[in-house]
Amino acid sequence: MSDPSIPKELFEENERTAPTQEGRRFVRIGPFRTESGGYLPDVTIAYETWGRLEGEGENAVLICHALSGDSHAVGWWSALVGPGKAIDTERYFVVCMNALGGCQGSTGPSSPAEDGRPWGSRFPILTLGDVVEAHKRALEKIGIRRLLAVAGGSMGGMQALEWTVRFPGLVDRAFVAASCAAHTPMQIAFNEVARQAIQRDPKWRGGDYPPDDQPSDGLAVARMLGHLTYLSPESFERKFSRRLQSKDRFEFTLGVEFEVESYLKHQGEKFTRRFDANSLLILTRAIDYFQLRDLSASTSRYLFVSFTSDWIYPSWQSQALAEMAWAAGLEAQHRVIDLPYGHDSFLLDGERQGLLVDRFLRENRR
């Protein structure tokens, strides 16, 4: 039986992350040199806009996706992002662009290289850097030279934190929820075990697999693992207790006994089906490499939202970022939020949240 106060999308990953080409557009930028050394020869980023831009992006919003997210977020992020909501898409331009290494239209381990095979392990080790970097041209391609907000969570609170520093005044104000500074030995361990789940899943064939057969049993262990830690002990209890799955006695077996159990298998096994298993290694690494050390480069402002049942992205990170703009002497606040859902709290909430940001974008700078 389903817990009414539980939201559906907690546990239920539907059109809110699927994969879409609806409005996906694409944009080349040319060749490009990361920071590891390596070279991509031909990049295409794949992005989708809502509303109108003013002037050069006076009124452009960037929206920077999460670890297994994609360019749509009035889909992934609709508790925020849409007609009529904090990040209105009828009163901004906003954009939003999968990331460099992804597998929703954005070159990456799985796109052609130059030979027309996958680029598999050819691929270069990524920063969150180069994913910004490759953004920052993209916009240009399309006619946007700054931005009124970058906005993001987790990863891409991390990608927000960074156009900040890299590129100081292009960006005016950053919403930044449910991140850090710099990944603690504990969320590296856990980014690393998703990594070897992959890596020992004799399919991965050192990452040369064909596109049809990827390492899919590694990749969805990977997954079942994130959602363990997307989400908190108290949704987990609220949702499942300890019911049996479809019987009301053990079987004494080492298959599904559990209602959780064939939870997490089911969206282990979804996840295989539109996502590519080098991506995620790409991504986790840039996200266990990137280190913010201080905000002195920026001229931005920021909001930092976190929330109470956010154990793997926990309250004290977000205000170790609001004490690093205030120590270089910049407008910021930080605003924890009571909920009980855990990290993906903030693709959840649009009320208090909503309201946080919608009085962000909005008011003057001071």
Second form
Protein chains: 2
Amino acid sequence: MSDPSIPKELFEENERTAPTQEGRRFVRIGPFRTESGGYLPDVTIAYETWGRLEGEGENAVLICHALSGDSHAVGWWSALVGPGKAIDTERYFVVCMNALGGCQGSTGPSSPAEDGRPWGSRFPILTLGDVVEAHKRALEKIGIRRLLAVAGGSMGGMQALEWTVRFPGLVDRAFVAASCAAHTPMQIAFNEVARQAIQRDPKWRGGDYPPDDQPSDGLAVARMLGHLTYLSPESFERKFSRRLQSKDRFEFTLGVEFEVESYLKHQGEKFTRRFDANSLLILTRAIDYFQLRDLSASTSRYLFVSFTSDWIYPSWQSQALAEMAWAAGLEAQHRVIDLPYGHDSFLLDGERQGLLVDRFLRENRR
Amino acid sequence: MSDPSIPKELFEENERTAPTQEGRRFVRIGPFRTESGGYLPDVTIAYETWGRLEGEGENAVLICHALSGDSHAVGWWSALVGPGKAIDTERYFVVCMNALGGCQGSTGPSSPAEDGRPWGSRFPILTLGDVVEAHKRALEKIGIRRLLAVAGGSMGGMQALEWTVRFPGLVDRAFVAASCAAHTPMQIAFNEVARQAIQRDPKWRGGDYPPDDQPSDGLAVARMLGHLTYLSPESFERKFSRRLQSKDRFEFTLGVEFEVESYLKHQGEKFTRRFDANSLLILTRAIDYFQLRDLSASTSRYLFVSFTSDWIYPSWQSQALAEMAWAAGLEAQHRVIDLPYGHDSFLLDGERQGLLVDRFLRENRR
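In place of the form predicted on its own, output the structure of the form predicted together with a further copy of the same chain.
And the full complex, kicking off with our chain again.
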């Protein structure tokens, strides 16, 4: 199954985020009422920008991150975003914001409430509509009235879609990678098992845990489960095969025997040092709620991309999105890219997505 | 994605085991040394039989269960085993034994050690070779010297393969469904996340938990994860779609919203009432160790069956087994059955497997 034509560097660990906080800025958008009826008296959105704004946003590209991302798009999406990249920070004004409900600077369940303690179980349930609504208000505050494009993969792609139907006319075009109009029951099921792993960790404490003692074991299991879905059978084979971890023969232990086990444990533990368990609950819930029924409100044009080896967000879901756009009389294309890296392909592939995105962003405006 | 031609009863809950203990018998095989160097001073194997033995086993069919099965094959494999079924209990002498390391009557980590306390962390790590070795000794004790056939799916298929290479000449033919020669790293990874869910439950206590207070939360998560792999995207869609659980609209809660979430929780909790967490660790470990390199020691003929919708044990793995048999100069056939039920197909399908198995068992002996 291993394919020697796959460049090895593409199989190096994908950090999915960069540790730097340089350049991260914050904007307060005031009180916020959620679709679920919840109320947040004072919401902050963390964001970063690159490049120089033209006009009210004629060259602005908003990047929406996936579940565990943050505002540092030139880190986690360096395949596509940066100087000379398809989303060229020397040509476009690029903005990326941490999701409402997240834990990388925007208001989320780990943020202090008015009593100084973390919101925890008191944080309202969110929808991706809430996330986009909050980002729209943040965008206004920083002086952007229109967008050349909105772009994202996975949960970021869902937000991009939401932008185009919630604020028609504001977004000229949307690039949506490895995403869908609504989670299937199997996709909900994968998220639910991750949530159960957290909620059944006694340290979750119903959501009200101290900031320095979160339910790390449950969160680690949830993250390991995530990694099962980010990779493909081929990438597992290429990265690990059945190699043992620093040994020649089985030690007959319940500890680590195979390299793949060590990788999963490492990924799980690393994640607990940078992510908040309640944020994972809130954001996976928002993803599962998301259900785009049609694109009739939209005036945007679309580029949909999917990957042959992405078994958790299969290509038929992107094809269904393209058909939804066509049904609404909108311009849309769907390109299936044949790469073996699974769902992670949207983060790793600069070359093939790059050509498509570069062309898509340079197409004349209507 | 839903296919109205799929009979609804095939989507009813698959119990995977029957509650009855009627007919379960026990045979003591004495002291046992494991491949890992462990020692069990007094091993019991639980088994059931149906039908009447001819000679030394000329009509005997041994059934090997999958991970969470037991000796009650007419329960969990009623699609294939019973009066008038393909593995016809009126024609064949059918034997099924609970795996060594299991928790349904055979010696396993929840059995009392000599000090009266459960073996727990002291139970030796096993291989599937150990499981087969123990069952061979049990078979001798109950007077069976040869087998017309050995049959099993998934982990049961691995044991069937092991029988044919470990005791050549004893097994005339082997029926192996939805199985493989060795777990891929992705298959190991799914097992490892299940193990981590258990081992990170504080109630696991390093493996030494009281019988009435096992790590139920970790075990439930492990089982839910298992169910993600037993079903196919199509069967998830057919069973649940995006239907809500007893409500018309979202309640905006981290509790149950979708039917599929209720199903998973129910499956997880039910499992903790009948299965032991350490058994799941020991048996998944044995599965991950299993690696059949060739069939050159075997003299058996083989029927391999795989299912188009089984994404966790894909057909190429059964094809590789058939090619291994052909390379050893053995008779073998591989049939790919087009059914939408995922890995569970091997448990649910009596009709198509039934025709193949019936013919395979009736072929003249050499």
